[in-house]
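Take a look at this single chain, the form predicted alone, given in structure tokens.
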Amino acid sequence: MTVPLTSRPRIKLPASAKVGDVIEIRTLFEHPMEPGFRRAPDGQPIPRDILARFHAQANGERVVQVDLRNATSANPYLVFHARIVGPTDFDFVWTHEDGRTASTAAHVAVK
């Protein structure tokens, strides 16, 4: 069993929308995204520590999947859109390259 990531993911999306609306979803995950190429002030290498993947699902269907790499900045901030077809339960999962995960969920009600 892997230990979950300790940072708490942040998401921003509307609490409600009309059927057919396209909503904007913003996500932020505080993480250093250290590629493993740099050295600390004492000259020792800083170990690699990156998130490998983000994916979001709406009512169990994948909306977006992003593979993150060395060039991804610290604290990855992602923005994407989804069309609302009814009451929607979103699930968001960030996966570290060592298998640890962090997740959060949100609900968008229909007006």
Contents of the next structure:
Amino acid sequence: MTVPLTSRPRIKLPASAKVGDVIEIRTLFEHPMEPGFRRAPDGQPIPRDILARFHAQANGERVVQVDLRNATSANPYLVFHARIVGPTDFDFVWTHEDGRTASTAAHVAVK
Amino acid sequence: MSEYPNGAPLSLDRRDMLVAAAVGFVASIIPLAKATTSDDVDAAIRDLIGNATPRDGGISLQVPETAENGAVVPVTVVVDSPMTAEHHVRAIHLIATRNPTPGIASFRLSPASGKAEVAMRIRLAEKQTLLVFAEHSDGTVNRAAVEIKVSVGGCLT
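Form predicted alone done; form predicted in complex with its partner chain now:
Below, the chain from earlier opens the complete complex, with every other chain and molecule after it.
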């Protein structure tokens, strides 16, 4: 039984920036990232349950894609950057190994 | 009297120190020859960077010297790159050398990233060397390695 992707994705980025600025974006998604080789205290194996990919786009163009593997900590916390060239609509998508996705969006205005 | 009265001119210690000094991260970076690489780790590296020959340097790593909790080890990677259309970092790969499996994560960047700096939290089962590879748009690959001690392992608990 895998955990439903019901976490509210958390994104931290500035509401506005100047053209040419490089902004920092922090993201966190609550998920156990269970690698599938651990055992519960009762000895039962804990089934694999892993987010495989995170994807950030700015106005439809790729900013970063992260392939997540076994040694990504639970509740994946990812920090990266984006260069602002104008008003920007960001889309953030987390994709489970089984194909399910969760997403959120944010807007950065230009000062 | 020392066992080698004139000093051992090519002792490992001295050579390692020179390599580390050349890389520029004397305190924390492990020279190439000393990093643990099992077949699994080698295969994982080849999967990610193909047959490229990585060069040490060009990457700075911020990690704790000792991770109290191996389940949540903060790592920041900064790669030296202008991040223009002509010259940018295409990917940053993180590899664990003594975990049950070597894969940690790969960041695929683009000029729109603006800056080749990323951070995340990783799991480490025990004291080990973290390997980081940066693939540049011209096909070259840089490499950095750092040893991290782990108080409580974070993979099987």
